[in-house]
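One chain follows as structure tokens, the form predicted on its own.
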Amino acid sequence: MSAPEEFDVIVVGGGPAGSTAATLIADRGHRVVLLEKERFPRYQIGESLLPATVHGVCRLLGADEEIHDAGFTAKRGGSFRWGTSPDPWNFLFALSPELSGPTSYAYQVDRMTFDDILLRNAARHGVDVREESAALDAVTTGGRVTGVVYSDPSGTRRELAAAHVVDASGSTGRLHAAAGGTRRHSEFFRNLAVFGYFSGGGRMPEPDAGNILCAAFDEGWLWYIPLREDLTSVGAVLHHDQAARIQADREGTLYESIQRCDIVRDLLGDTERITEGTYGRVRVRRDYSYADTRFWAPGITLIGDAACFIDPVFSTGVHLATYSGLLAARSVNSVLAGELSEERAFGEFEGRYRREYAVFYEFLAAFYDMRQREETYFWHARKVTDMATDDVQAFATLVAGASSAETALVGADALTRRFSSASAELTGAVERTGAARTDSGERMTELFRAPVVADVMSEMNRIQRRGAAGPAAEAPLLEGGLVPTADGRSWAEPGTAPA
């Protein structure tokens, strides 16, 4: 090979955890390289945001507008079916105090327009974008990662060099492993999804039509996500053991769980799947969740399912990807400018990162373990008071060093106990709220009052804040911990970032 063409920073992954990380450090005038393996637009699973992915990062990578303008369907919120009432509930954003006005919605994408649409920006914001260049293996000298083998689109090896590498190539990239952690999966999460497209299909009552339906049954729980008028996304996410099941008929198994879950099988009626083009495919998806026992290193960053993956019920995949992406490029800016040495600033990313992780985990074990008709195998297999202790002290090392359960972990007991009463409250805030379609279900005070929730919605709440109202004095979120610069691209500590 040639001598390594040299870089500031290397990006491996185009989706949105890349183009978030690349675009937020090419803004501070560095030299950027993205690798993609793929040339965009392609396929992605993963349809449903969050506001703060769509008012608060995307705004701040100057992108807001070109998702706007792009027709996708606004949600305002999750409809669910879920737990003892046979009636769906709402999980607004409107209504909590922080979210509501003009930017108390999300959208549901197609994923090959909203990545492309991120990618694109990157390339603007002055980003060297190479596709169809796959990444594979880092090169690390004297312990610490500085560059990048790569395969052009013809084929030819190359390297590149730079002073930091952020890998943001998914869960089956090559380059985790040079981070020197070990990837943690949870006993806990271990389900399965198969999932396709048809061709339209009813819709909730307005105003919640372009909301997420998550719908349980006795073997797991189906989406239904509205794209588009003639485009919905329908999946079933069963427990692991189904998977020969899966495997022999996947067509036969979405029509089946469809049967048994009498809300969706209504909603679709006799629309049709489609069976041609890029919706076209019965695909299948193992969502597990893990997480990497180490989030940097020397040189290297994970981040998106480089990192760690949680269980997509609450929509998260997305929010964790370009929050990650964020996290990263304050700390990738703040060592390349010298202000913060490698240690404080990516101590501050790991750190915000695993909380955010931990606090969506404890909230989906809650979620898990509402309350449930005890029959149903698969609701019996997630309650939390049935975790093994091995799976206990799995979690406790997936979210080690997070704040919001730093207390709880000291032994497989208490953080059962801990995960009991989250799911306790929840329960109990839910019933208090009532149906949907009922004025106390158009409140969201009570679900908000559930200190699980709060965990869950204070982070999302600030950047959605930040990129809506502009820059203001932020306190540290962990002890210790940094503050977001003025323009959000880098760290600072606290009392000396200007306001």
Ligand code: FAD
Given for the second form:
Amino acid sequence: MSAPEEFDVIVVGGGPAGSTAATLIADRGHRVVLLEKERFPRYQIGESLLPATVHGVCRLLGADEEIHDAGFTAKRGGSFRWGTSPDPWNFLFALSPELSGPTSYAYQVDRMTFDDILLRNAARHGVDVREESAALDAVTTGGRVTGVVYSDPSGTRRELAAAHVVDASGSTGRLHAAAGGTRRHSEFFRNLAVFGYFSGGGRMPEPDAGNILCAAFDEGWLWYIPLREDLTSVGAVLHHDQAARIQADREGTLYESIQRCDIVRDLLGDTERITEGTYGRVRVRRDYSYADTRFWAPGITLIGDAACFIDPVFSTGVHLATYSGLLAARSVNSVLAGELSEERAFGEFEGRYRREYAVFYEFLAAFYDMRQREETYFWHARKVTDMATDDVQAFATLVAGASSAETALVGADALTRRFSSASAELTGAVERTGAARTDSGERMTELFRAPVVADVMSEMNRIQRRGAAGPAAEAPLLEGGLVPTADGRSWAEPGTAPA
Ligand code: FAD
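Now show the form predicted in complex with this ligand, given that the preceding structure was the form predicted on its own.
Then the entire complex follows, led off by the chain already shown.
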């Protein structure tokens, strides 16, 4: 092998985590190479996004306009047939005081398009993107990761050297072992998912037509994601003791699950499953909740699914991937600039990342208790987030990915840009919610009662003023911790960051 090519940073994996980290590091003028083993666009599961990704991280990446113009289905919230309530209940992201109107929606995306947008955007920001290039091994020198060996598109082994390696190779990558930790699978969430795609299907009434629907049935739960008018993603999440049955007949297991879940069965009616092309296969994913015992070691950081993953019921995967990409980029940039020690910078990365993961983990564990009514789930959301709001607001904030209240995720200046057109949109959505609640029964009336809506509107005005005045300096999220710099791309000690 010839002498290694040198970079400041090597990112392994071109999913949302890798593209995010690579772009935000390249933005600071560092030489970044990204290795991706596939040629994009490539298929991936994880289609239901959260507002924090769409309006927060994508805005920082400079990809928000392209995402908004891509024609994805707008997702204003979620619908659940869950717990003891026989009727489905809905929530709107607009109920979160952290989001306000203009950022109170996300998208249902086909990941081929979404991930491709982020990867091409990284290349435009100066990242050397190398597709069909699979990382084979980490190179370690004196206990520190100093490079990566990879196989180029012709199959030739090549070596790269860098001050830092970011492993964003997802759940199937192997590089995470170089950080010296252990991947611990959750004993609680030991599930499998079997999923496929249908050529349409029914939609819920507005404003919930673009919502993800999660519907429990006697053996597990089903997701129903309206991707396009002619494309619906449907998956069954079952306990791992169903593994043999799924292995014997994936398609049969998916159909049986749909038959046992009346709300999804009725929405699908006689809609046919797609049987050709990328969406033509029934796929299975197993044992998918875990966290590594180490998220970083000298010379290497783990982000996205390479570090941890939690059950998909609240669509948190891409949020955790992009959020950890942002946190890692701040730490790498601070260390490369000589501003902070690795321990200080990556300690902040790991602390914030584990906090976000833990909040969702604790809430999801409570959410899986099907014996409860929705009010109990809302109460749990407030408990785990420790928010000084009412239960419903805490729930909407948590499941929007905004419970850390980071400016980078709630996007104060983006709000100003979008405020005028979107405030009318929110008002319309709120009015439609008002109309919908009459049909949804008394409890929904309670949830969407007027003071909450008024709070959302006044928060919108507050954030608009904050946007006009520029981003406010943030307080540390962790005790004794750091704060983001004004451009959101590195860390500073509290009190030293310009507002
Ligand atoms: P990935 O998207 O997996 O990207 C990793 C990239 O690394 C891939 O492109 C891969 O080709 C590349 N790679 C792997 N090995 C190498 C190597 N050796 N060298 C170079 N490149 C390599 N999330 C949501 O947000 N919403 C949902 O609705 C949702 N539903 C889900 C349903 C199920 C059943 C499951 C299992 C997950 C779901 N997720 C969902 C989670 C989501 O799929 C992931 O969390 C998300 O894709 C993680 O992004 P990432 O960038 O970390 O990894």
